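The data below hold one chain only, encoded as structure tokens and taken in the form predicted on its own.
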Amino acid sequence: MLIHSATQLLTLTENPQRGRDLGQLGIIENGAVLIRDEKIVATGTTAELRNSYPGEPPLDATGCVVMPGFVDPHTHVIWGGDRAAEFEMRLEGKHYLDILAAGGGIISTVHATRSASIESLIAQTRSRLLRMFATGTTTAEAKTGYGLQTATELRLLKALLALDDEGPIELAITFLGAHAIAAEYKDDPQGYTDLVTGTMLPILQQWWQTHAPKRKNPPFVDVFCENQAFNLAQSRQVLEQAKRLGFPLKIHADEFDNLGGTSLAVELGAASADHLVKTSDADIAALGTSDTVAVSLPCTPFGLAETDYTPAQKIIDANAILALATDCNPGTAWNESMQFVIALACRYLKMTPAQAIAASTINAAHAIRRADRVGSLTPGKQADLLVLSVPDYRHLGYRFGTNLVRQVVKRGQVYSVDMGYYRTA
């Protein structure tokens, strides 16, 4: 298939794009994308691809946009149940912390995550995946951690693995067994603490080998390194036992607090420290001197309704990779749509549109280890791009709360959108 006649083909870089050097586009006026065989073969402005292919099928993207699909490095995206009342808590003047403290939060979500059959978490989190693909993610990582208890956090894993075995949309799983103290822990957070570390992980590793021994990718182990949830030594328990049996790390750090969990990463070489909303500047330095992607998630204190959001132009500043993603969750920020992260990662973060759409594909696939195979639109890589209704890359950050998708192209097939449902083209 032959995509040609986009005002704006966008290629971006293959490289994460650090620093100030973030917001390469890559673009060609007039541009085409040659596909074959579910990969990119080649990539021009139409008149080249179209001498060089003759008799390619063709999708006509006129007046259009055509890039990368999002990548969305960081989502909770499946649970049970929901958090409505409370959303409407936290309006009446109530911390996120303090509820947690009290059973609320994310240990109220354990509870309905516990109780629901596998079908029913397949079915809920199906509905979800399917809106981001809807809205341009045609990669997401995909964390457990509403279990909280080895058998609940296996049967997450188990269900995610159907769902990317499902498709359309491609997951990248972590096991976050590590995300809060779980209730019967709750006078012991150092006996969870040792519960992960000594059973879970283990486990995991045995689990993981007999239920998916063809996969390339093994999960990611992410830790909550906050107050209320694991300190700063019980985050090194976690994440030293899980590099020792060879599981890639990641960590959730200063959303709250600045424990020292992004330098944490640094030291240990993680793919990710995100939310970083207090991080200091140590950390941001020591962010500047890795490849440690810091992946910022402006949906959760939106949610939150707080003020401070991540200090992206310190990162940048500090020649970091600096990404993007939407925290989707039942309790601070349920958002599907990596458009609405760009949007108010232009207006909090004072991010331009080309630097947020960088940070939102190649940057976004570096942060789970996959920018060998997707976030940019290179010879080799997977077919996964996206054809926008506008004729201008600027249209995503100006406009929000609606989809500017017109087609998503997973693995070469294409997918049209129609009021933010898809059918097979």
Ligand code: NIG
Contents of the next structure:
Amino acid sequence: MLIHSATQLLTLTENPQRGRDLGQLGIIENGAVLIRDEKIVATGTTAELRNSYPGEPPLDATGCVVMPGFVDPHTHVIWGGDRAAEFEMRLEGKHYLDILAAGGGIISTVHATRSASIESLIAQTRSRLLRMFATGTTTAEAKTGYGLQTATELRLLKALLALDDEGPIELAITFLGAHAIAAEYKDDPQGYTDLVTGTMLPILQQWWQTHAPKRKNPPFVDVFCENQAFNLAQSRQVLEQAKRLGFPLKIHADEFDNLGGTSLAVELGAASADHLVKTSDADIAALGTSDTVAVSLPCTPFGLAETDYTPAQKIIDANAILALATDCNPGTAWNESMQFVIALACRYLKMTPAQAIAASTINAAHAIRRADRVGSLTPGKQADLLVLSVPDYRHLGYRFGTNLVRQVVKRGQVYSVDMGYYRTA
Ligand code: NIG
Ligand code: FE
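Switch from the form predicted on its own, shown above, to the form predicted in complex with N-(iminomethyl)-L-glutamic acid and output its structure.
Following is the full complex, with the preceding chain placed first.
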């Protein structure tokens, strides 16, 4: 298939875009992309590719931007129930961490998740993944973390593997047994930390070998390093044990308080450090000399109606690799759309549309270590791309709240987006 006549074809780059290099879109005007067997074969101008590959089935992208599918590198997309009542409590003045300390917040979603069947969890999550896909996300990271007991965490993993197999959206799976202190261990956070490191992680290792032996990517292990969750020593204990067992690492750091989680992630060679709102200058300097990707989640302060966002300009000036994600979750940020994330990043992180697009594609792919397959329109990579019904890439960011995606192409298969739903073309 030859997608042709794109007003702008954004190819991006294969390498992560560090610091001030962020925002290289690799624009080809009147661009075209040739796809065969689920992969990208060539990119170039429409004239060049028509000449080299005559007679290919065409897809006309006149008046459109064509770009890589979004990669969303941080989501908590599998959960039961909702937290609409808590949203109202927060509007009335209660703080997120106080609600958590009182047994609400994450813990209330844990109750709803534990009591949901795997079929119900799959059905609820599928609808969220379809909204992600229809708004242009072709690969998403997905965390467990609303089980907080071995059996439920494994049920969530099983559901995520099934949803990944089902497609069309592709998942990078993360084990987040250390998302909160389980209610049973309310007065013994160290006891719960020991359960995660001594019992859950070894079981995870065995379970994965049995249930997902052929997968290229092992699951990430993540921890919520925060007051009311895991302190720095406990976060280190979780991540060091995960590393010993061969898992790649992620961390939730500096969402509300600066505990040093970002520097810990750098020290341990984590794939990413995420949230990064209260991050210190020393932490930011550490990111600048490492390959640990800084993942900012602007929907979270927006969702909490807070005023502090990731110091993105400092992170860029420090020469770090910056990516964007939704954080899609029932507590702080129930939003599936990377287009909305880009709109927030332009306003509150002062990123340009070009920077936000690179942070949502190639840098996001590096944050989940999938840049060998996705994140740019590079020959040999998967044909995961978007046809946007806009003539200029800057409409991303500029416009918000409606879906600009006309077609999603996933592994060479075309899906037409129609009022937020999709059907096979
Ligand atoms: O990334 N910080 C921890 N986890 C989520 C919120 C989870 C929840 O409130 O259910 C986050 O913001
Ligand atoms: Fe999160």
